[in-house]
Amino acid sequence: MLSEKQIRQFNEQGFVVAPGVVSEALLAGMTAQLDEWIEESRSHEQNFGPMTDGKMRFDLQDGHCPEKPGLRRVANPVDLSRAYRDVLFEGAVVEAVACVVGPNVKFHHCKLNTKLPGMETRVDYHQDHAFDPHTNDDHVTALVLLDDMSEENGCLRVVPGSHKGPRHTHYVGDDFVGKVDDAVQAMCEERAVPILGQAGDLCLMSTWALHGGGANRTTRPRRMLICDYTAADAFPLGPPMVPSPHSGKIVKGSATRLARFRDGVVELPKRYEADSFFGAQGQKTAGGMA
């Protein structure tokens, strides 16, 4: 599925985008029920969506209001929609993804990401490997574009080399804000690089990749669905922080029962209060509540 080319700037650069991947049939799919869910969202006030650990499904950003709805995340939604099940579990994506964890493949979670035109909604730089920490690295995060990404509508940034050290606090104190300090993102501003693409693109990115991605400054959408999958013998270190009841299921290959570990020492992060992370970096949700 990737070239040995791809595999390579995977390993050393801690990313790699591989075009048209995901099918205009299946993207229309997703699309479709994604402006569903905009819809639905124009009725209510503030998150809403109830799920297994209480939190918020649906995340909306500050200002959110019926003639301009801000939904700007869905969490797994692969709970509700067959769309996103038939391209996070089976087919290309996964095959995709088995080229850097290995044949045997375990989703984690997944979510969506919106940045709808004029939305303020960033992401400051931060490693996915610190809100689900697991046993060893074979851990990657699966990025589709389901619309085109520029810098102008707020494109995902990566710090090239970054997976391969240092492993860095989310912390303050005693508080997991879901960032990495001010030193930190001031460095990644410096050195990430814009991941620029056209929807039905993938980009596989190491979980300890520092990355991140700033405001749509457009009237075009940008629309990304996000996935974790480890390898099957890498095991979570705690629950997932966005909980499916599809966490741990094996796409690809063989489960198993031996749990493969890493040498050194990882932080454990702490469960945040807010419905997503988004609240947890600070940014205020729908309501006005942080």
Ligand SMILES: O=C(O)CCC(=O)C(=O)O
Contents of the next structure:
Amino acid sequence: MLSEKQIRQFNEQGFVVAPGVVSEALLAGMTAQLDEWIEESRSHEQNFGPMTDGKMRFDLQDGHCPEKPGLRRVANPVDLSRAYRDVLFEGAVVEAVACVVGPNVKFHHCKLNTKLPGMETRVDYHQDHAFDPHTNDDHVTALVLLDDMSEENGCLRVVPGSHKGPRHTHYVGDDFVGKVDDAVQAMCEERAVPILGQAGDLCLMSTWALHGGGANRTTRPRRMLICDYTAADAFPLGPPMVPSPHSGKIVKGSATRLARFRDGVVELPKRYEADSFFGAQGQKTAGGMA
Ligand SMILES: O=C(O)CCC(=O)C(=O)O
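Switch from the form predicted alone, shown above, to the form predicted in complex with the named molecule and output its structure.
Now the complete complex, all chains and molecules, led by this one.
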């Protein structure tokens, strides 16, 4: 549960960090599973693990090799692992999300982002809504820290108040590039604040908050579990960018067939060819793919 002060901070700033939400035992289950996937990645030269849309679940950064695995993303770990379902489909994370989207909570998709030591992976500034627009804005990104997060290891950075607008284009011409333009990136670099915390902390962030983050410059990993939830009456305006058989699952309260709309206009994304968001943002993938 969040306190009234934490809910106020979420509404005013567009994000809040709640300490100690996920227990050590649950964290250990998730990191053990992730370690297995990193081990498995050593035997692959290119992204692997096809999903229903033909894209690969396991996304490897440029330079990945057996000696220095560069697994930078796992799409929808809940599809494969009980350890992730136990954290994202019930319990403290879902209760915290209900404090900001209301009593009826729907799972949309999730992913693991890892910034392993020596990897150049960064996140260019963007608003998550641009990837998966919905009929209303009761839509939150929940970020579970699997490691302590600092400026040095490539913490998430969020621009306070940016969830109140403007809503930025994520296109250059007709190309969906999954990030805001250079002028807005520069503004974000100046105004963003670091999200610092410890393993087990939870950051809740509005789907409209501008956020990004640099590379990991330490010898420690920076691993984070990221999950999109909405109110039950927020409906996606297209198929999920990262598909899961669990998408649309009610994790708290009840379902509805009544879609709630907000006024206004939203830009729709285009499906990008790359397996993951990092490719969409222009970062190279193992095997020399864009
Ligand atoms: O890994 C991070 O620090 C943020 C990732 C992110 O914003 C995303 O994957 O949409």
